[in-house]
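The chain below stands alone and is given as structure tokens, in the form predicted alone.
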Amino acid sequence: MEHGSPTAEFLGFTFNLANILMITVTSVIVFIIAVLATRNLSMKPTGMQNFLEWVVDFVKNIIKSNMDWKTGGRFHMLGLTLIMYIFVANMLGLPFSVVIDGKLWWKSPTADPVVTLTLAIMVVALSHYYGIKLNGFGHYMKGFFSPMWFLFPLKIIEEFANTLTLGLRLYGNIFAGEILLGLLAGGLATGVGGTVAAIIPTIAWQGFSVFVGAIQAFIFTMLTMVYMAHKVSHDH
């Protein structure tokens, strides 16, 4: 089922409406997310505050697992924000889509390339940032020609390979399941022997759908902190 992007032209520029608005969206949720779960802080953490506590320490560790703490303990906050943000976004476009005048509106904003290689992006350009911060910029530029200097053109490749795959990756596992689901949606709209036929299979993809959200948003910052912990190593 194939559907169009609502865009407005401003300044020459296209912008994708419904991209605009689901990341928008996401990003509210997060928000209320965070507030709720540090509005009221006790020593026994219940509820969401556990549940928050539960997601720290959890990114805590993958952090740990790449780097040492005093290292890494800087992107805490980074990989804390992405796995929340990126679970948030997967989970979007599982109840339901919106389609207005053959306009799709409502949609997971990670089922975009343009959003997931943006993610992407911003993941990398951070990756050399600190790199260059923490090592300087001449012992960061001896990573690219160790250990023999013609490997240099490869590593390029393999910086731009990484930040295509990175973003890809997660474009590709929450678009096939929305489109997978657009389809079984069809099934049930076909009448009473249609609807029987469908219903069992969404409910299943819808389950197995959560869990395929949850593992792109542990991967995507698993990955991260991989490429972190690369850029900023001494060995690098």
Contents of the next structure:
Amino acid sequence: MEHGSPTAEFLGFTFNLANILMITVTSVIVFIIAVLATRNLSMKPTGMQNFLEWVVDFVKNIIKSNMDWKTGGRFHMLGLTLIMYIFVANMLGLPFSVVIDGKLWWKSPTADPVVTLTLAIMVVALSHYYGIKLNGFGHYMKGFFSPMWFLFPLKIIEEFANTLTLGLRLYGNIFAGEILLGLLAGGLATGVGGTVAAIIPTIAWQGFSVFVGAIQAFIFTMLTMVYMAHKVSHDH
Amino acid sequence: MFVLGAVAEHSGLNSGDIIFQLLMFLILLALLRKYAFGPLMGIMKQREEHIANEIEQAEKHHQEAKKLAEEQRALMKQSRQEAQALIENARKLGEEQKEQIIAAARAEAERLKETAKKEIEREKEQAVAALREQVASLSVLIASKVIEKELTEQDQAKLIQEYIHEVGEGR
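What does the same protein look like in the form predicted in complex with its partner chain, given that the last one was the form predicted alone?
Next comes the full complex, this chain leading.
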């Protein structure tokens, strides 16, 4: 399904208005979920508070599995925002997509490589920043030449590879899911027979996409913490 | 300034999206920290402390209860011993008293028997003395009567018999 994207120029930057819309929608949904869940905080948690506390503990465990909590605690909020944002973003494209005048407006923001790579670069940049901040510049530079000095080129490549794989893995999974959903809905479901035939695979693929979306959100957060730990930890 | 792109295809990099995504993410992060996860983590921390406190308290209480039970047990043991001693004492005392009472009763009985015997002895002597006196006076009477009447031997014997008989009856 080839759709165009509604672009606009503003102050010399190119904006994909669909992305802008979906990023905003995702952020707002995440914020609303979080605020609704924490509106009536109590010592004895109920309902949504339980869920959000579970998320908090879940991210905490992800961080703890990579580094000790004393260093990792500062990434807690980052991990929480990442996992919730990416999960919601992944889910948004599943129920439907909106195409107006051949331009795709409603989709997962994570089905765009620009968005996912932005997140990936942000994460990697943060890992470098904290690597220097917590361990000092000397230790940070030494990381590129250990364990052997001639691994330096590989280390440089690794940084770019990390960034690319982190962003493109998310993009690829979500984009592929949406493409297939688009094919099932738009390509197969054209007459009565086609619609009936499309129902079961669509439902199955949507279920699978929910699974993939959740897994990708988890993987993104997990890898973020892995890269952070790699830069921040002392024994490397 | 806002010009909807006429070209449908991506014409190069959407640099604006990058900035917007970054900005939105940072805003979202800040908002979440301020309005959602900050308070949530606060309350989680509070609960953690609360639970730790409760556990500590419970442990303290448990310790106290244990100590109290120990004390109670010791007290119980002591009081049981005391009670045992008291009973023992009382029994001993009772035994002693019994002995004393029996001894006293025996002595009393002995004394009573003794006095009774003495009384009997005295009574008997009195009786004998009285009899003797009477016999003497009777003898005098008989003799006077005999003399008065000049009785036969048989009459005399008969008289004596009669008097003796009389005496026997009078006693």
